[in-house]
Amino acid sequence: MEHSGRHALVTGGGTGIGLAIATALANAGAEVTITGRRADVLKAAAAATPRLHPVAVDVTDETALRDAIARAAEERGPVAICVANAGIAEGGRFRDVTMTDWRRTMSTNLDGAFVTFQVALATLGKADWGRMIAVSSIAGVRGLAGAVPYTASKHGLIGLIRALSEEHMGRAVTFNALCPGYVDTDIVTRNAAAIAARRGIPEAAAAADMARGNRHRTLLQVDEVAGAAMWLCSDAARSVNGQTIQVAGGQVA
């Protein structure tokens, strides 16, 4: 129970990578606040795992997000572990991207992480232990064709992490980014369906194409990303700071 007595926060914690990380932290003894837009999904996740605490909030709503994190800290203590995982992945040709599309991606993937980290850090004292993790993507370390806003937002997350690690250097708080490749989650399933419709191919073929985006040509499983997150939260990773940890089946960049 390595994290017994600690409060963790995982945004986008009701499904996929977020839920896998939240569950692993809860199983390690942490009290874990999970956020997301769908209250029913969060409640179902919390019902399945002790020590998960659901809070329905949209990370694009700054006031609501700040209030939700502050209330969670009042109830469960300072946010010692913060995983900014909430995000969206939408594709399309650059010429067709509207400013609305751009802002929707940035406000979710980057602005939401900015607010999440800012409020979480404010709950910690100067000498407090902490682990701050952003779930970026391989799109954060290289460009992805047909996903310009997504790629830019994930690069931005890495910049945010690197800047925070420098600003808080010397504290017992680390800042790192996880950069998964294509993971077998609902997002990949939805994107495979969209690609299949756009290209006129079977969904299985579209999913296989996405799997080939990983160096070992296999879709990742959520436990692989959760395992990397748990290592970053461990004492063994206390000197790992400002890093991009790639989980993609091989060298990416």
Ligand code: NDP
Second form
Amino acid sequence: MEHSGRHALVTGGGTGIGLAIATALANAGAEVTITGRRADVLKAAAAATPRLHPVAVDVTDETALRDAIARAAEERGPVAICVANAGIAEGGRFRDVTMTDWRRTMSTNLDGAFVTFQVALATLGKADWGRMIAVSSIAGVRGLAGAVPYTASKHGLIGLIRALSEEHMGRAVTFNALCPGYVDTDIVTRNAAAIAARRGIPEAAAAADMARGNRHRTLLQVDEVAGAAMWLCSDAARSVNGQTIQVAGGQVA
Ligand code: NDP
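Got the form predicted on its own; could you also share the form predicted together with the ligand?
Below is the entire complex, every chain and molecule, led by the chain shown above.
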């Protein structure tokens, strides 16, 4: 029960990677606020695991997000562990990307993390312990063809944690980014369908292509990313700060 008595926040914590991290933290004793847009999904997740607290909020709604995190902190204490995980992954040709598409990706993946970290940090006192983790991507450390807005947003997250790690140097609060390769979640399933439709190939072939995109040519499982998050949250990782941790089957960049 390493995190007993701590309040953790995982945005996008009702599914996939976020749910795996939230569950691992709850199993380690933390009270975990999980957010997302779909209340029913969050409720079902919370019903399955003790210490998960569902809060339906859209990370692109700044006011609602600020209120929701502040209220969760009033109820469960300062946000000692904050995992900015909520994200969308939309692909397509660069020439077809509209400003609306670009803004949707930026406001979800990058602006959402900015607000999440800012409010979470404000709940902590100067001497408090903390772990701030952004779920970036291999697209945060290398360019991904066919996903320009996504790549830019995930690179932005790396800048965010690097700058914050410098600003808060000397505190017991660390800032790091997880950079997974292709993980077996709804995002990959949805993208396989979209790629299959775009290229006129079967979905299974599109999914196999994504698996080959990982260095070891295998889709990752969510527990591999959750394990890395738990290590970053551990006492042993107290001097790991401003880093990008690649979980991608091999060297990426
Ligand atoms: P999921 O689609 O399962 O997770 C995305 C989560 O984000 C969902 O719970 C979703 O909940 C939430 N979310 C999306 N938009 C919003 C929003 N506007 N407001 C609040 N919550 C939102 O896929 P993953 O678990 O794979 O993705 C989690 C993170 O991991 C993402 O940031 C993704 O970019 C990153 N990642 C994923 C990889 C993969 O291959 N799967 C690889 C590298 C990084 P809801 O829809 O209910 O709002």
